[in-house]
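Only one chain comes next, encoded as structure tokens, the form predicted on its own.
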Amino acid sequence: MERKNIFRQLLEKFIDIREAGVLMPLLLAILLFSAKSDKFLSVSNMTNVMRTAAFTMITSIGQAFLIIAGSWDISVGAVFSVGGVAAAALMSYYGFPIWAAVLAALVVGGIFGVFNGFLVQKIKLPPFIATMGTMYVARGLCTGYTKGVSVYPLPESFLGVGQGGIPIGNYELPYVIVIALVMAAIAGFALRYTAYGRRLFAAGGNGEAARLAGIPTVRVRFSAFVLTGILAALTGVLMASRVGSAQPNIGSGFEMTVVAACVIGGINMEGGAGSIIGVVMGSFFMAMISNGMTLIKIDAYWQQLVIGLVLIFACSLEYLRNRIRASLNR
């Protein structure tokens, strides 16, 4: 009776553990991958695969937010490609200095998340329909502006952030990994030891008995709305330093690596619950899939299957593991 209670109370730890979800086919993954492939646990490839983790992770901080505290947003895509576009048009084509450009662009992605908030927070839209509209608005922008062309070329200093990194010996450390390491430092300890992310949770939680707690609701999820918005623009001028110009068309899917990233990662779609370090290994777990298949040589056509079936089986765990959590309080 008493092994049969410690093996109780175990798994009951191990069930209130959200990022658990994510550990098993983490796990899994990276012994099939580097079984199959002599490159995948190279230092130069876990580089890569970090520096695109690195990417997703920091859109996916503002989304972690937004769900947390009971909504979403599928516009971070377009949003992400404009933010790249606007600082690139600013820099090559009106000679402003990058200062000036990356800070219009994260005016802009903020704008846009001023737009989403006051569509689903004001206006009372479904989350999905308001944010599917200003992805098309986005998107049409973006292609619009530039007819589908490229922006380029862009100052050597500005590439220096997304192509250089901190020098570590032999091993050079990317500053967007450090960048989102620092984000993610940040928001996670926003979101555990602040009155803002009290309400977050509150807000996804129980909004209306969060409401009569006099929690303000709908400025939370507005500012959620706003800080995504603005994230998904960083994102996209830090990739445009990345690849050397602004691409248009480089954000499309992108929304829906972010949500499989926070999903991955435990953050509940119902709101109230999720943790930034699931965030960061959510965002890993989708970078290492992406670069595992490719390595052992999977057809890029197939691969959105298996992200797909992933997705769905890490819904299952989450699905599976409240479940298990309702059985053990009966």
Contents of the next structure:
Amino acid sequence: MERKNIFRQLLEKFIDIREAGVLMPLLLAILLFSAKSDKFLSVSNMTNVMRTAAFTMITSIGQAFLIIAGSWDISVGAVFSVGGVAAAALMSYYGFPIWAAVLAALVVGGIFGVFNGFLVQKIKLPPFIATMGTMYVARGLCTGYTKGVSVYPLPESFLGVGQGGIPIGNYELPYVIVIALVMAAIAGFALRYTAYGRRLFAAGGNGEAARLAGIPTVRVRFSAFVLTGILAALTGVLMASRVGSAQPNIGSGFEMTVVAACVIGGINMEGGAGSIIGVVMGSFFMAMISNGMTLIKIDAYWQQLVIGLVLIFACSLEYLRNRIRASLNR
Amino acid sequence: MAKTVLEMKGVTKSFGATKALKQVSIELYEHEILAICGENGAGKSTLMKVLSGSYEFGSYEGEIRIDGKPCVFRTPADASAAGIEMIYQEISVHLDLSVAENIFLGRVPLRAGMVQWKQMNEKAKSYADMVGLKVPVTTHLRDLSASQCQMVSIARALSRNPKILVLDEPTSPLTDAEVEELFKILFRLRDGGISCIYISHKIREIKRLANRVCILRDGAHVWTKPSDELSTGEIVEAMVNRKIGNLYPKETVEIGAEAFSVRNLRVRHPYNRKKYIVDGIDFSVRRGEILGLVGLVGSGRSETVNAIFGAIDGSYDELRIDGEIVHISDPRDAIRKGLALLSEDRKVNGFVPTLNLARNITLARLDKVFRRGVLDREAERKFGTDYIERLSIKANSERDMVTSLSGGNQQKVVLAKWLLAEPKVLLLDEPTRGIDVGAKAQIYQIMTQLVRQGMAIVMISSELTELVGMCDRYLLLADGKIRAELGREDADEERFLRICSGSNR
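Given the form predicted on its own above, what does the protein look like in the form predicted in complex with its partner chain?
Complete assembly follows, chain above in first position.
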């Protein structure tokens, strides 16, 4: 009896953690991969995983804000491509200084955010439709402008951002990881400890109640759209710097990776709940799962299956939580 | 003696400990319109949900007989198959489908999986003619007026060959002329052999329309009498007949300067753009005063406070707060200028379910817990615990989720949010709906304290007793206009009901 109670308490505590949905498979996968492959936990491999995760993470932060505020954006993959192409073209074809090209790319991302915000908040299109439209527009701009050809060469000093790192002894910590983690820390703080974060939660938790309590819900969601656009473009810029060229099609499918990272990390698609630490773990999981499976020689063709199952598990836990709690209290 | 079409015998329906219906029996004859009247919460809708199969057979006690045969309705489809069709207050049609498609919704004639458009449109035409709908059946409902949409719902009901038609407040979205049209149709149907049950609290309508009137009060059947023997007074008296207890801690406080006034407030009807649901209202309220807005559902009382608060679109010539002319653009603006609105439906827009108690309480005044934009957790905790104590909210801690509290305590959380906003004028829309007597009494206590401190309160309630108990002055609304203004000494439920149901005109 006594033991049962402890078990119950632990279970209750565990399901109360929002991020439980990702934590469990994350730990299991780490155990599995490290048991089957010596390389998996090596510093160089973990750096690799973290770097891949960093790209997902930066855009996911914006997406998470937006989902928490009660909307979402599937144009991020296309805006990611646009951001890279815009920055690269300005540097390579027009000779812009690096800072100006990057700034311009972020502005372009922001404009896509404004466009999405306008469609969803003013025209009142469903977010899926509006941002799908934007996705095609952005893709079209990208491929139309480049004729599908990569944009390069890029200045050597620009490549340093995506390829270089902070030297710590023999080890080099990639700038990309540092940038992503610093941004995650700032976003996590903003979400939990600022009035802006509270407004995001209120707008997504019950938009009408929030509006009646004086929360400018339209403006709040609008700002999250703009932020998402800017961050998607920034991710594209960093990716161009990492691979040495801007590829117009690189962002295809990225939007789903980002939404998956958010959802696996415990961001509730219905709005009003979630955390940045969840997004960090979700992004890490998405990067780790393909890396680990490749290392233990699971056919790449099967990897999506695992991602799909984890996604379903993580989300189910969110919806089952109340039922589990109710049955525990009975 | 007319033939009995429908008999409901000894119907009792409970929700937990409360009995919504107690041994109610009604009979409906052939060629008859039977009106069922009662105040809000008297059990009219519950009775009709039993009849329509919305409450499954077995979830209530009692018996339903049609043409003398006992019936078992497990779903609304069963009731429909037995010849009972419902028409609701809210227009329930599909705006992007044609008249014909709406009439045959769910039963579109098919041959080999293909819709038989010609056949459907021809049949639909005959039903449209029956209700006097003179538009092509291929017209989309979006292009029709509110009354024409209501006609389509009736045509749809008729297409299922009903014996009995139940209409629940069908006239609330309609203008006077449209109501006349509806009545003509109902008379024609009655004479053609379809018996009707007509639910309404508009006594003027009932007396014209119904052959007999059945009164429900507090879930019990009071009497059923032929309508031509009845006076308006008799009906009202039977509907009300309650004594005011000592639930109401009304104190005489000093009435101060004018806190709020509005001139020529107008709000358009959401479904019927030609109609104003609030049609030129002027009023003012003073510090220390509780003003009651009295009116039936659909009288425009809720829209009045919502438009003032900027929650819905409305227009006015002039609005003053503390004597100063102001303009309010949205709720945010309203809060800043000293207004607060406790809205009607707590569960829909009263609180944010994903935020805890303290965070809901501080939601309207984030500036009080975020110093220079950064959360002061101690302040948040303190506001939470303070209001839990001040309003005696039953909760374990300020971090409890609002959804885990009882209705009365949820309502106190919502009230706490508005008190923290320190309004000059507090607008209360149904502040005690769906909460138990103990919590009600506490909310009345709080209201009394607030006016003692000089706040002005505007209160809306469907419970006339509580208005009589708590307010200093009353504005009686009907059809979007002020019909009378009464002082506390003239407050009387019967009088309210008579004026608001339009039977004085």
